[in-house]
Structures are given as structure tokens and as C-alpha cells.
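What follows is one chain in C-alpha cells, specifically the form predicted on its own.
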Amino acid sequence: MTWFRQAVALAGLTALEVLRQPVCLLLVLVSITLTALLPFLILHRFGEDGKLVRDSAFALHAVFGIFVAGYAATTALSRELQGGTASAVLSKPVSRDLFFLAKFAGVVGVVGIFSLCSGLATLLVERIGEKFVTTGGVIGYVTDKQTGVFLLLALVMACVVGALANYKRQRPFGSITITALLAGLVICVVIGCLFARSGEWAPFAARMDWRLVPVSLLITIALVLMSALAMALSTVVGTVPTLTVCSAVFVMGLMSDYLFGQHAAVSLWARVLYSILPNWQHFWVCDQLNAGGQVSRAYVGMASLYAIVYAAALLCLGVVVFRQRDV
């Protein structure tokens, strides 16, 4: 099982190295901070309490997740190829295929941590957002300011913990801060379940809107697919071209039904591009939550299968190119 230990070690070191990068920390903090401020900045409900807040939170999750996935992939592979680190590792009894796939596993770990933070923050801001309340002696629109204060406090405390760990024990600021932020968000969710929206003690009487979980999961799956694309691109190009291509593929994939789908029956090129480009609309299903709706487990399973097959094809292509790459 030497290959398994090598894969686990490489994946863990890759994830830790990416989390230590200041750019990764900046992307995570800016994304969660903007998400936390949404309930206090959005003053319209568009016919449904919490709709605009949760949709905006999902959008931040997806957009910032693309940059996290692209940056993580280029940090894990492209920079190591340019810096010579990859050649030092591959000089040992580590196969190129194992090296590439372990790096991808580490990138998926980083994407998973970011998505977990974003998913928890989305649950919290949907809870915080202004809603009409008719229980506990309160009648009218109420903003859960108590949970909002805890959420903002979690952001501040995460930075404080990271700074203290870095100053006192010389621990990496980035990875410690992100870990502390994740722990703080979990604590905020637990506290939110112990109080009513008006701030009164009501253990487990006012739960989160768990319908948001499948939507966040689908966005995470889309980001894993984007990570596979970024890893394949990182074998031949650097950070800026990788992020540029990933952003272009994301935009075109969102509009593929309009750009290519409606012309696929009459145009060969439209049919080819419609088949090749990943259709991100399969993973953007927040509209299904309107008017009390929810996303079925069957749909999540089918979308996951689509992403797995597509990511496997991209990884196979990346492995083939990486085998021929001069390191």
C-alpha cells in the first residue's frame, strides 16, 4: 500500500500548501464577508422572504469558488512544474499518474473546505435575512441580528486566532485562519438553532432552512468539475491563462443552451460545442427553492454522475499530457 500512503501524503501537503497562500485566504475571507453582509445590504424580498439573500449567497459561492479552484490547481501543479519542485518529487519512486491525481485530490480538498464555509454562511444569512414572524409574541418583519452579530464576530475571531497562532507559535496564518473560520461558522449554526429569530431562547425550535444544502452541494460538485478542468490546463499553461480559460468556459457553459443548444439541430459546430462544453445550468438550481420547493435526491445523484464522468474525461486528458511534459 505504498502508493496509497504516497497519494495521501501528496494530497494532504497540496491542500495545506494552497491553504497557506495569502491569495487563497483573501478569496475565502472576501467571499464569506460579502455573504455575511448580504442580509444587511439587501432591502428587497421580490415576493418571497429570504429569496434574494440566498440567491446572492449562492452566486458568491459559485463565482469565488471558480477562482479558488483555478488558483488551487495552478498552485498545486503549474507553479511546482515551473519551480522545479515536481521534478524533485518525481525523481523518487512516485509515478506521474499518482502525482497528478494526488494533486487533484488535494485541490478538491481545498474546494471542499471553501464550499463548506460558503454553505454554512449561506445557511446563516438565509436565517438572518428579514422575514415575517408571527410567533413568540412578535408580529412583523424581523431580522435575526443576534445571529448576524455572531457571524461577523466569527470572521473577526478567525483572523485574531490566526494572528495569535502566527505570532506566538509561528504557525501559518492562512491555514489557521481558515480552520478557525470553519469552526466559528459551525458554532454559529449551532447557536442559531438554540434561539428564535427574535433572540429568545428556544432550543432547536427555529432550525435552519436545510433545503439549501442540496443546492450548495451541486455548486460544490460544479467546482470540483472546474478543478478538473483547471488541473488539465495547468499541465500546459500558467495561472493567468488557466483562470482566464476557466472563467470563459464558465460563462459560455451558463449560456450554452442559448448559444449552441437552440442551433444544435441545424449546425454541426453548434452541436459539437454544445456536447463538449459543460452545461453549468445543471448545477445552478436555486430557482427550485422558490415558493417552498426543494431539490430531489435523484436530481443531485444524476448531476453528480454527469460531473464525475466529465471530470474523469478531463483528468484522463490531463494525465496523458502530463506524461509527455518535460519536468
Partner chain sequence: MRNRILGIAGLMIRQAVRSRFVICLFVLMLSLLVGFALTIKGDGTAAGRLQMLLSYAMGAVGVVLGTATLWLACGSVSSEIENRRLHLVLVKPIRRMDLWIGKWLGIVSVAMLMLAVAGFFLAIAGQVALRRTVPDSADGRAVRHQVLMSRYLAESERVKGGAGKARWELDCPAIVSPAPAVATLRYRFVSPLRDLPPVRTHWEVLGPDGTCRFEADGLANMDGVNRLDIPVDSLQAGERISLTFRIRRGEEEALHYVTFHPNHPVELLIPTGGFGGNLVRALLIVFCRVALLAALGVTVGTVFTFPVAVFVSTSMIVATLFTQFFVFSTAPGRPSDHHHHHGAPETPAWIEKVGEDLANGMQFAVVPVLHYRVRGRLAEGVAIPWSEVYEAAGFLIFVYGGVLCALACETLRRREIALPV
The other form holds:
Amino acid sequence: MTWFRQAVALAGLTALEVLRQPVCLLLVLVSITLTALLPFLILHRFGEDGKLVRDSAFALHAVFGIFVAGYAATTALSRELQGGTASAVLSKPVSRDLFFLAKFAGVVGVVGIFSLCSGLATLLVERIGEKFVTTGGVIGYVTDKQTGVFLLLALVMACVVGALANYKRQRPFGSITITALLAGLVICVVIGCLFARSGEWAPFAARMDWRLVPVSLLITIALVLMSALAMALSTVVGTVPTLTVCSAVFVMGLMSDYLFGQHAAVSLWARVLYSILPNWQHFWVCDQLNAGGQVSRAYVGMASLYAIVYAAALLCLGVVVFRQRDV
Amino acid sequence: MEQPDNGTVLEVFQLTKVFRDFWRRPRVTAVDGLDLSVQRGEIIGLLGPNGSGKSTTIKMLLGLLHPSDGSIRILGGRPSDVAVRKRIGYLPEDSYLYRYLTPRETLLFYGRLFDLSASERRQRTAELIEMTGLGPAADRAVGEFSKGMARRLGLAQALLNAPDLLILDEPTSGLDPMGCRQVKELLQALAARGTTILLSSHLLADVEHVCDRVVIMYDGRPRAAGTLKSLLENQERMLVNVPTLDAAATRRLLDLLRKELGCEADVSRPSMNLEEFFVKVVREAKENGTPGAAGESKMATFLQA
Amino acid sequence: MRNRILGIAGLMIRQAVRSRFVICLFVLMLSLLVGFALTIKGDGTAAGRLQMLLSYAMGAVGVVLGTATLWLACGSVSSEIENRRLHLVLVKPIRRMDLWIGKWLGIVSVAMLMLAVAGFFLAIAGQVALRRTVPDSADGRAVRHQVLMSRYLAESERVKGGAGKARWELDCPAIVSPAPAVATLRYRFVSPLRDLPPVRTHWEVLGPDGTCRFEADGLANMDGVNRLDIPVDSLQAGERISLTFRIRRGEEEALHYVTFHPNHPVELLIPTGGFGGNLVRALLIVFCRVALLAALGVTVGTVFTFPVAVFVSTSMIVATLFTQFFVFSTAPGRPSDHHHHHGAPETPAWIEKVGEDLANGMQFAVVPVLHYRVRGRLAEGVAIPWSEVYEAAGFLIFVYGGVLCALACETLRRREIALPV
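For comparison with the form predicted on its own, produce the structure of the form predicted in complex with its partner chain.
Next comes the full complex, this chain leading.
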């Protein structure tokens, strides 16, 4: 089980290294703060209760997630290869395959933590956002100010906890703040599950829109897939080309249906590209929530399978290349 | 700006540097109450183990760090004065060079920063490249250099302005013994010309060979200071140096000393240290016509003035 | 001093040219320009195609160039602090300002080069459009007189009006191009109903002494922009002319609904020069904006590490772009829709006061940055005056750039460069 312990140590170190970077903290804080402010910035429109807030929160998750994933993947590998840290680790009895895969696991950890924060915040803002209510004595638009206050408080408290830990114990501000934020968001969701908007006890979790979870999950899976791509590329080229190619693949994969899908029947090239490029549209399903709809488990399963197979192929390529290259 | 009349190039009084954390609380006291005065033409060595505050002191002298307490007067001004920096040469502990420039381009670039005229820049660059033995690599990117070659280039850029005060942080680290010897000879020649040199090192042999005076630092404080002679000389014993005598003559000499002066004496042969031996071997090999990597240590003309 | 600045600038240029990211963006810019030239169809006419090409190309060039500049600028100082190369530079006899100006100059030189390539491409695109159209065809005339032109935009307030009649006064510019060029009058009506029939109109151009220089009858649509070509012979440089409008007899029912659009004043576009000059001026203004980005990036990079600097400066730009909506929707003098719905104000007065002050402050700081826009005018053949170029250079490069430079110098002076990052 030495390999397992090595893998855990390497992955943990990678995740910690990324989480301690100031820019990682900035990305997490700005994305969650913007998400938290969405219900106050966006007003109801055309009777689509919560749709704009919800969609914007998902969009923030995806956009900031791409930055987090790209940054994490390139820091984990490119920088270490350039800086010589990788050669120091590989001179120890650590296999290259393990090193590469453990690095990937660390990146997935960072993306997972970010996505968890973002997903929880999305759940909360969907609850806060204005809705048209016709039950009880209330008719009209209402916002859940109580949860809103808790959410903003969680953000402030996370920073306070990070600052205190740094002040008293000299602990790194970045990683502690992110951990505290995650804990705070979980507490907010639990409180949200227990109480109604008016502050009274409510049946557990009745007021939460759990339909959002599969949508967040699919975005997370897409981000993991993106990290796999970035990691595989990092074995060959440096930070900047990796980010450039990732952006190109992202944009082309997003328009894959339009660019290649419609020509796939007639052109061999279009068919090949359509099959090779990851199709991000599979992972962007928030429109399915309109008018009370939801994403089926079968769909999530199929999309995950697609992503797993795809990521596995990319990682295999990465491993093979990484075995050959000089460090 | 002229040097002060008394010939003091550098005067440091109660210099203290406290590194603080984000909350401005003191974390480490890197330098603690250092007093130092350096005269023109002196070679002074800052000695000490790792983390003793040598590099921090040097960075404060150069204005790269601000002292927490105490004062610095360098070449009659403050470290931040542009006119002062015009007369200083600095070699950092690691040669932080632009990786994609060649040695020639590197020196031309720093020459521009010293505001040298185009012809002066070209002339000095050529001479320094020759002097540091980088001629064969003059048009290769610095990124491909070994540590020793980068060090030579670092030294060349420090000499570009024919400085009055040369500050060297670990000047011989990464150099081969020939390079070390050349650097030391160069420093002695520069000092003879009137350049003041401050060097920090933890390689004692370096300091011993070239320095007039040393300050030994530990934990941010000066623990011993003075001329090498005064610090190292054994006042209790003497050494008499004579050509090799045969066994009988040696015995007679020892008997004479015992009888006449009533003191015990012993006899040994002075030995070369390894560096001297190495230099001798390589010089002999060179004289026999085998070309080597090290360059000639012919002093650049603009430094001879 | 010049030596030092040029030395640093030269090194910065070398770094820029070696940067893979900048090379990628340069290639991207070229491929976008070529891609636009090959794929844009516009409304089917050569003029429409060229207009759309100019507009898209200027937009793409601005974005790509902005990204490249910001990337270079953010890394210029921060990465040198990180890898400690700055230690060797700052111990040399240079002032902090030399460093800042050198870096900035290096970056803007590279931007200038990229901009020149883009400008060359657009000039060629204009020439191709000229060659491909027949001068006397409607399309050829549109290309020559409406797009590849620099036309002074004379706007005026109405001085007299009545039922179906109106008169305007406006000043001709100091230079008016000679004959084959034509001036164009643009006007819009407010249309109360859809699908109203066109109106028969009569326009006259009167000289300062009241003599009629030109008159024309035409049909004007109730929707969209109406155009009327006016020969340049009827306009003389520097004089004040009058325009009169009336509805022709026999259209009395139109009197009830013909109203000039209150937000789109009547415009007379008077040709004053060629496309080349206008293109140069437009590119110079884009250059001023890019130079401001470079200044911002270099300054932010003196405070933060590279990734944080990129993040911070990008956020500042995004915030600035968003501020314009915020500023213009809450600026004083405009009723805010939100507060007047409720009987009692929900927000306390002091919050509103602080919000208003904040909005005013932002407007003061941000509006000049967003003020200089050239894309639309270049595509429509509207003159971008030299005065605007000078103003943009003054504001964006000297005022804002100067403030940023001062901030950076102060930061560098206070900052301990050799502290571990």
C-alpha cells in the first residue's frame, strides 16, 4: 500500500499548494461573493421565478471554475516541471505514472472544493431569489432575506476565521479561509433546511430546490474533464500554450453542435472533429429546470460516463507522454 | 559627489533589520545592531554561517531592503541616491540574469543603465568578456550557461561601471578553483587600484586570501571583527623559515635552540594547501599547450586606470 | 536618462516578442482579420460588407490587443520581482520612473506594431472594396462617399418648426472636400404606428444670405434612417447654412403624425477628407486606450504577483465597463425607476446619498476612459477629428498614465524589493 500512501500525500500536497495561492482564494471569494449578490442585483422578469438568478449562478460556477481548473492544472504540473520540484520528487522512489495521476487527483480535489462551494451557494441564492408567492396571507414577490444575511455572514466569517488563524497561529490565510467558507456554506444550507423564510421551523429540506444539484454536478464533471485536458497538455507544453489550447477546445467544444454537428452527415472531417472534441453542451443543462422540469438521473449517469471515458483517455495519453519526457 | 575626505566609503551605525509578518509583528531579527566602517581601498569580508544576516546587510546597503533601525552612509550618500548607485558594483548571491540574452547583450543592457556612451559600452563589454573568459560563449544565451559561467558574467556586470565600491555576495560560489583564484587575484588588483570591496562568504579560504579585515556574524550580530592578522596570529609561537637542512644540521639547530634559549622547538615542512596545488597543476598543463575552459585573467584596461 | 529608458524598453520589446502568449494573440488577430474578410457578407452590398468588416475588425483588434498588452504589462514588473532580476536592475543608477516608463514604452511599442499591421490590413481591405465596385453604380457610390470617407458630422437643434415644416441652422467645417464627394443628410421620424406609408418631402439648403443653394424632393420612410445626398457645391467652408423641410402639398393627413425623432437630431455629414486619415486617427485613439491598459498593468504589477495582478486589473476593467450602466442609470437628473414605485422609501436617506456620491465619483473617474469610441464612426465614414486624438492622448496617456506612473513609483519606492515573495 506504499503507492496509496504516496498518492494520498502527493495529491494532498498538490491541492494544498494550489489552495494556498492568493489567486485561488481570489477566484473562490469573488465567485461566491458575486453569486451571493445575484439575488440583490437581478430582479424578477417575465414571471420566470428565480431563473435568471439560477442561470447566472451556474454561469459563475462554470466561468470561474474554468479559471480555477486551468490554473490548478498548470500550477500542478507545468510549474513544477519548469521549477525543478518535479525532478526532486521523481528522484525519490515514486513512479512517474503515480506522480502524474496523484497530481491530477489533487487538481480534482481543488476543483471539487470550488464546485462544492459554488454549488452550495447556488442552492442558497435560488432560495433567496425573488419568487411570486400566493400562499398563506402573502401574495406577491418575496425574497428570503434571512438566508441572504446568513450567506453574506458566512463569507465575512470565513475571512475573519482565516485572518484569526493567520494572526494567532501563523496558518496560511488562503486555504483556511476557503475551508472556513465551505464549512460556513454547509451550515447555511443546514439552517436553510431547518427554517422557513419567516424564521419558523419548517419540515427538513422542504424549502430547498434539490433539482439544482444534478446541474451543478454536471458542471463539476465538465470542469474535471477540462482539468484532465489541461494536465495531459501540461506534460508536453508550458503554461501559456496549455491555457491557450484549453480555451480553444473550450470554445470549439461549446459550439461543437453548430460548427461540426450540422455538417457531420456530409463531411468526414466534421464527423471526426465532432466525435473527438468534448461537447460541453452535454454538461450545460440548466434550461431543463425551466417550468419545473428536472434532470434525470439516467442523464447524469450517461454524461458522467462520457466524461469518465474521455478523461481516462486523456490521462492515459498524459501518462504515456509523461513516461517519455525529460524532467 | 566626492568621497568624504577622511576616506570612509561606508559607515553603518546600529543597523537593524526585523522581518515582520502580515500583521506587522516582528518575526525574525535578521540583523541586530551592526556597526561597520570601511575605508577606501579596503577589502572587507562578512563571514558567517547560513542565515547569519550577511545577505540582508548587503541588501540594505543597496537599498533593496529598508533598515528597521540604524543608519547607512554609503559613498557619502544614502543607498537610494542615484548618484551613489552610479559608483557601486553589485554581484548578488545568485546571478539573476536574463536567460535569453547573450553575455554581450547582457553587458550592453547594463551599460545602458549606467548611461555609458555607445562606444564605451562596446569597448567595456568586449574587454570584460575577454577578462572573464566568456569569449567562446559570448553569443550563446545565458539560459544555457553552467552556474560558474553565469557567475563570471555576473561579476562582469558588477565591474561594468569601474565601481568605487564593489559589493559581492558569495562571489566564488559555483566557480571552479581556477575561477576562484582568478577572482581573488582580480579583487586584490582592484583593491590596489583603490576600489573598496565588501564581500560576504562562508568559504573561509576565500576570505583568508583576499580580505584585509573581517566581520564574523552569527544570528544577526557581529561576534568578532578586526584585521585578519590580529585575529589569526598566534602571539605565543613563532615560525622560522629556512631552506631544507639535512638530518644532522636539523638536530644541531634544535640542540642550539634548546641550549641557548631554553625553549622546545619542532620541525615540519610547510605544505601547499589543495587550492594552491590545483592551481599549480593547471598552470603547468596550460604552459604545456593544453587549452582549457578558463580564460586569461588579464585585467580590462578601463579597470586599470 | 534616455539611454536607461531605451535600454529597459528594448529589453521589454525582446521579452514581448519572445512571449508565446503574445505571439498566439498576434496570430489570432491576423486570423480573425483574414477570417472576417473572407466570411463577412453584410447586407449583400459592398458598402454594407465593408462597414461590417471595419466594425468587426476594429472590435477584434481592440480586444486582442488589449489582452496582449495587459498580459505583458502585468508581468513586466511583477515577474521580475518574483525572479529577482529586478535586484540587478534597481541597484543600477536608474530612477523608479525610468523603470516604469521604460517598461511602458516597450509594451506600447509592441502594441503600436500590432496596430500598424491591423491598420495596413484595413487600408488594403478598403482598397479592395474600391477596386471591386464600379464607381458609378449605387454600391460604388456608397463605398466611396459613405464608407471610405471622413465626414464632418454637423448636428443642430431645430430653430423653427410648425405643422409639417421645420428649419435648422448649422455650421460647415473649415474644410469641405471638392466635388465628386457628396454630403449626406440623415434624419429620422418617430413613428406612432407601424406600416405608415412614406411621406413626400421637400428639403432646401439656404446660404447665409437666404438664397436657395439646393432643393430636392424625396420620399421619406417613417421607420429607420432617411438619407438625402446634397452636392458639396451648395456648401461653403466655414459658413453657417440653414436647412428647411416641409411636407409637400397633397399629404395633409401626414401633418398629423410626422414628428422628428427627439433623440436622433438631424445630421448633415459633410465630406472633409479621405478614409486613410480617418483610419490613422481611429487607430491612434485605439492606441491611446491600449497605452492606458499598459500603464494600468505595469502599475498593478508593481503591487501584486503576476496572477493576482492579471486578476485585479481584469476585474478593474470589467468593473469599469459595468460602471457605465450603473453610472448612467443612477446618475443625478435621471429618475430612478425603482424608488418611486413605493410610497415610503425603503432605503434610508444616507445610503441613497452615499450611493449617489459613489455614482458621481465613479462617473467622474470612469467616463473619460469610456468616452473615446471610434469603431462606429470609422465604419460609417464619420470624421474623427484630430482634436479628439489630442484630447484622448492627453487624458488617457498623460493624465491617467501620469497618475498610474506616480502611484507605481511611490509603490516601488516604499516596497522592499528583496523581501521574499
